[in-house]
Each structure stands twice: as C-alpha cells, then as structure tokens.
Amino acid sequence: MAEAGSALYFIITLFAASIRMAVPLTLAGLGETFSERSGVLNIGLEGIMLSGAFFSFMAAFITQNILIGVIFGCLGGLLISMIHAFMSFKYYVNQTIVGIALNFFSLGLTSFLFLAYFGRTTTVPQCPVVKPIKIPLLSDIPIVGDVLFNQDIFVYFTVFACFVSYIILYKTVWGTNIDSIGEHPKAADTVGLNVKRTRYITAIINGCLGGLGGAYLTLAMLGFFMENITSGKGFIALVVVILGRRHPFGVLFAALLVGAAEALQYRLQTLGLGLPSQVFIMLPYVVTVIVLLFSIGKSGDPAALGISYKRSSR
C-alpha cells in the first residue's frame, strides 16, 4: 500500500514538474510557430530566450517588481527578434546565418553586461519569483487538482496563449493570410496582402513570446541569472515546433513530452543509481533526437520558409 502511494506521488510530482519544464519551450515554440508559418525561419530562438531571461532578471532585481521584469523580458526577446527581422527583410541576409550570429551575440552580450554590473562574485544575485496560484475548488480535486490548478501565472498564461494562437491561426482571416504568405508570398502580394508588414508582426510575436519563455527561467524556475542559462532550450523549442507541426496544441504536447524527459532526469539523479550525472543530463536531448527521427519527412514546412521575399524579383 505504501509502495503504491509512493508511486502515485512520484507520478504526480513528475507530471507537475513536466508542466513547468514545458512552459518556456511552449512559449518560445508558439512565437516561432507564428514566424515560420509566415515563412520566416528564426534559428536565433536561443538568443531571444537568453536575452529575455537576462533583461527580465535585471529589471526584476533592480526594481524588485516581477511585472516590470516580465515586461523587460518581452522587450529583451523583441530586441533580438527585430534585429533578425531587420537584417532579413531590409537587407535580405540569409535568415539562418543571422539567427546563428544572434545566438552568439546574445550569449556574449548578456555575459558581458552581467559581469559588468555585478563583477566577479561568489554570491548569486537573487530576484523575486512568482508564487503558485491555487484556483479555488479546482485545486481541491484529488490527484489532478494539485498538478493542474496549483501552478504559477506563467503556466496558466501558456495554456491561454495556446488557445488564443489556435483561434488566430485557424479561425481568423489574418491567420489564413499568414499561411498564404508563408506558402507563396508573391501570390499573396499580388492579391494585396502586405508581406513585409505581416512578417514584421509575426516577428514581434516571436520576440515577445520567446522573451517571455526566457523570463520564466529567471522569474519562476530559478530566481537568478547565470551565463548561458537557457542551455540549449531555444534549440529544443525549434524542435518542438517541428514535432508539433506548427500547431499550437501540437507544440504544447511536444513541449510536455520533452519537459517530462527533463523532469525525469532530475528525479533519476536523486535515486542514487550509481550512474554518472551526465547520463541523466543528456536524457531530454536523447528523447528529443529520437522523437525527431520519427518526424523526418512529415514536417510540412511552408513552401517559402527561410526564403527572403524581394517584391521587385520575378
């Protein structure tokens, strides 16, 4: 009986942790979904999240206000996304190359600014973090109540963002326009759609949501910032977009799968199995690669994905 109770507790806590791990991947994945459906491939998602994490931490640390931290997290992600958009849309630079460059730029910039402000210190600066919010009645439901309805505001917003994204992309004219531009920008331009403006708007969405995903790391999960805090989560978010077929709920479920693998590796490390810690650390990445292998040839990329559109070209 005790073993059954322990197993149930393990499953519940694992599921709750999986949800939290999935939040930054889902937010960044939703932003990239908008971008890719309009035909823009932003490999710089890692840089967007890293910038969002840094600026949200700095703002929250200085002001001791979480809301200001969230706003600056979005602005930090927006900064990187707009650089990518400007270089891609104004000067038609290869989107992949710009994204890779921005990842290195963000890593260097955030590390330099953090060191310049705090110097070399043995104490980790802390910022305020959000607290779980219990939803009355629903949080009292046995088993699932504590898992689903005793989470922080980021978790609730992520689910809300998935529903809003689904409605925009599948139930509105603008969502149809985004898909049209992603498939055939020349034809969309011919019928009067503003290709560049639409792509700038999706870049704004990508920057804000990606920055918010980075902000979650500092304002909810950790409460501090360190160099390369994202540790590849931006790249995993790109994989989540592919696995989710650029569908908001597909992105959510793919993020939950990867989040479960990440949560499991922390649980396994505490069991004392006698294996090197690196074996557990690589678990979410191994799961990501394995699942990605099953999606080969099934991604359904927009026809114009990653291709710069020049209105004057034939």
Contents of the next structure:
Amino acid sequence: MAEAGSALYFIITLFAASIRMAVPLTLAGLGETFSERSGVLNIGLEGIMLSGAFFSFMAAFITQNILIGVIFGCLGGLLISMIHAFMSFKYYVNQTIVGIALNFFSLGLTSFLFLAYFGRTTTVPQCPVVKPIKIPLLSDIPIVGDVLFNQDIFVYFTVFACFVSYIILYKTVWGTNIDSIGEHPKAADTVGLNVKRTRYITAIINGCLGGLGGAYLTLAMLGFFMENITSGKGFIALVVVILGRRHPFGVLFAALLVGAAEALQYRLQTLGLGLPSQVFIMLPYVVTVIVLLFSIGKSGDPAALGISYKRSSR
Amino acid sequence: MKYTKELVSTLIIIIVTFLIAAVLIIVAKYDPGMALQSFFYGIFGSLHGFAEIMVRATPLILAGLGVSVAFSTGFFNIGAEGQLYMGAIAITCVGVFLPPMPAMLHIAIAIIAGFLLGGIWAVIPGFLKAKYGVSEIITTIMFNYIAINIVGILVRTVLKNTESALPYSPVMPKSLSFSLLLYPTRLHGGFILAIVSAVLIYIIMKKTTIGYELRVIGFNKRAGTCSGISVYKNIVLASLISGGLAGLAGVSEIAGVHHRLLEGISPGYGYIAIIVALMGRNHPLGVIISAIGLSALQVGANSMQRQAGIPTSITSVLMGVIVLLALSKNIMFSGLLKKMRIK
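Which structure goes with the form predicted together with the partner chain, now that we have seen the form predicted on its own?
Below is the entire complex, every chain and molecule, led by the chain shown above.
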C-alpha cells in the first residue's frame, strides 16, 4: 500500500513538475509563434529569456515585489526583441545573425551586470517567489486537482495566453493579416497592410512573452539568478515552435512533452542509479532532437520566414 | 575611395565599442583608467601576452574556418562548440586506446580521427538539413549540449584516469603533444596547423571546382540546381569540412594546451568562432585576422579582470555590439559618412 502510494506521489509530482517546466517554453514559444507567423525568425529568443530572467530577478530583489519583477521581466525581454526588430526592419540585416549576436550580447550583459552588482559572493542572493494558488473545489479533485489546480499564477496565465493567442491568430482579421504578411509581405503591402507595423507588434508580443518565460525561471522556479541561467531553454523553445507547427495549443503540447523530459531528468538524478548525472542532464536535448525528427516533412514554414522585407525591392 | 570608407566605418565601430565598454565600466563603478591601462598592458605588455593571444587564436582560427566554410555554403553551423569537443574526444581515445608509436604517425592519426569525429557530429545535422529540411540551427545547438554532456560522461567512465578521483582522462603520451614554439610561453604547434588549414581552405574554396560548387550553393541554391550542382551533396560536404575543422580545434587544444580530456576545455570557442567567421567575411585571411583580434580582446579582458576586477563577460557584450554594428554599418553610417564627405 505504501509503495503504491509513493508511486502515485511520484507520478503526481512528475506531472506537476512537467507542467511547471513547460511554462517558460510555452510562453517563449507563443511569442515566437507570433513573430514567425509574421515572417520574422528570432534566434535571439535565448537572449530574450535570459534578459527577462535577469531583469525580473533584479527588480524583484531590489523592491521585494514580484509584480514589479514580472513587469521588468517583460521589459528585459522587450529590450532584446526591439533591438532585433530595429536591426532587421530598419537595416535589413540577416535575422539569424542578429539573433546570434543578441544572444552573445544578452549573455554578456546579464552576467556582467550581475557580477558588477553582487560581486563574487559565496551566498546566493534570493528574490521572493510566487506561491501556488489552490483553486477552490477543483483542487480537491484527487490527482488531477493536485496536478492542474494547485499551481502558481504563471501556469494559469500560460493556459489563458494559449487561448487568447488561438483566438487572435485564428478568429480575428488581424491574425489573418499576420499570416498573410508572413507568407507574402509584398502582396500584403499591396493590399494596404502595414508590414512593418505588424512585425513590430509581433516583436513586442515576442519580447514580452519571452521575457515573461525567463522571469518564470527566477520568480517561480528558482528564486535566484546565475550566469546563463536559461542554458538553452530559448533554443528548445524554438524547437517547440516548430514542433507545435506554430499553433498555440501545438506549442503547449510540445512544451509539455519536452517539459516532461526535463522533469523526469531531475527525478532520475535523485534516484541514485549510479550513472553520471550528465546522462540525465542530456535527456531533454536528446528528446528535443528525436522529437524534431518526428516533425520531418510536416512543417509548413511561412514562405517569407527569415527574409527581410524591403519595400523598394522587387 | 572604397578603402577610405571601409577604414572610416571600421574606426567608427572601434570607437563606439570602446565607448560602450567605457559606459559599462563606469556604470558598474570600476576604475576606467585602470581598466584601459590593464587592457593594453595585457595585450602589448609582455611576450607572454602576445603568445597568449596566439594560443587563444589557434582554436578560433580552426573553428572559425569551419564555420566560414559552412556559412559560404548556406549551412548555418552553430555547432562548432560541440564539434570541437568531439575532436577532443577523438584525440583522447587515440591516446588512451592505441599502442605507443612514433610521434608523427600518432599525431597524424589523431588529426584524422579528430577531423572525422568532428565532421560526423556536423554531418548528421547537415544530412537532416539537406535531405529533410530540418533547421540546422536547432540541431547543431542541441548537438552542442549533447556533446558537452558526452564529454562529462566519458571522463567519469570509459576515459577516466583511474588513479585520480577527479573527472579527468589520463595524461596523453608525449608522442601526442604539439611542441612548444616559443619557450617559455604556451605557444604551440597547433598555431601552425591552423595557418596551414587556412591556406588549404583558401585553395579549396577559391581555386578548385569543389569550392566553387560549395559557394554557388551558398549564393543561390536554385541557380546551382539548374546548372547541375547538387544541393544535397554540397551541404553534406560543407558540414563535413566545417565540423572537421572545428574537430581539429579540439585536437589542437588537447595536444597543445591541456594534454588530457576534461570538462570545460573550451570557454565558448565554438560560439566565438561564429563571430570570427562573420567578421572575417568567410575569407580565410579575414578569419585569421578576426580570430587574432577577438583573441586579443579576450586576453585584454582577462588582464582587466585580474587588475581592475572587471568581469570578463564584458567581452560577450562587446562581441555582440561589434557584430550588430558591422552588419548594419553600410546603412547606419551612410548619412554620417556623407556629412564627413567621404565617398
């Protein structure tokens, strides 16, 4: 009986953890979905998340207020996203290369400012973290209640954001405009859609959601910041976007899959199987590659993805 | 006239980069005078500093050449870091598992093995890209993380030095070490390997049909296909050469610097190599120059950290800024250059 109980406990915590691991990937993935559907490939997503994580931590640490932390997380992501937008829309620079450069920029900036502010201390500076919110009645459902309705506000917001994104992208005219700009910016421009403005707006959405994804790492999962805290989560979010075929719920499910691999990895590490921990740390990346293989031949990229749009060019 | 314009915009980039560095240093309340002094002292102050720049430039040239070959063919290889580690694994296996043999033969086998293993690590994403259109940016980055963890697993299991509790491989035999070029500094034979590779890549890319076909595919896939040049073949080939060169960077780091496999042998050389290739405009000579330049930046930054306590992560910020400025300089500076009456 006790064994069955602990197995059940293991599964419940695993599922609950998978959902938490999926939150930053989903948020960043949703942002990138908007961006990519409008034809802008932003590899700088890693930098966006890192910047969001850093600025949310600093704001929350200094003010001891989580809400201010969240706001600065969005602004931090926005900073990187806006540089990307500015560079690729005003100077027509290769979007991929700007993204790579911004990842460097963000990694350097966050570590530099962090070390400059705190110095090399032995104690890890902590910031306040969000508490789980029990939803009345629903959280009393056995198992499901613990997994789904005893989570923090970010989790509920993520699901909400998926619904809103779905409605915007599939049920509004503006959503269709985004798609047409991603497919054929010239044609969209000809019929009077404002390509640049739309792309700037999707870049804003991308920056805010990506920054929020980064903020989740510091304000909910960890409560502290360290150099390169995202360690590739932004890149994994890019895979999640491809895998979810740029559909909000697709992104959510893909993120849950990768999130489960990550949650499992942490659990396996603590079991003490006598294997080097690297075997498990590697797991989410391996799962990401394998999962990517399953999407072969099924991805319909927006036709103008990653191509700068110059109004005056043919 | 073209050169004046280039020169002026390069100068502007250098000045802006220095200004941004100064702002960061002042905002973080470090001593800017001390920073400047220690930066230049670190670079020009001693023979050791000069040799250190070349030591760090060696893997950057090799991996940078690799990235540049891939970029010229339109294959965005972000995976030089992982390919470098694969090369390091290859030479370590050659050292640990093969019987003793003459140095020339041993090094030659290690170089071939490093090239092949690094190459294989890039060919898998290359194949997936060429055959199925899977984004190489994603796969190569994931392969970086996987390779680094494989190193972590190997130095704790198969390749572990049984006489030590630490996660290291045994020390490589003498026959697998590059000789020092400038005793007592760390400058080693890997630098010659890097220069020779640069010459070879120059010849292959600019003087042979193979290189021509690679560049055609990078320039215009459709035009290439129409004139009978296979996109598939050339992307796979480019990824092999690219990963192989990054693998050589790993071989050179083990044979010249560390002499055994351990975690963290590369402080991001594979990622900096991307910037090396971009700044060097995919030309071997440009790669050498930008590798030495970025390496000097790092050596100077290390000296700033030692003497003024400034975190070395400032180099990442500056590298990002340099790339952004260099990419957008033609449009960004055109107004400025007109005002200065430079055509």
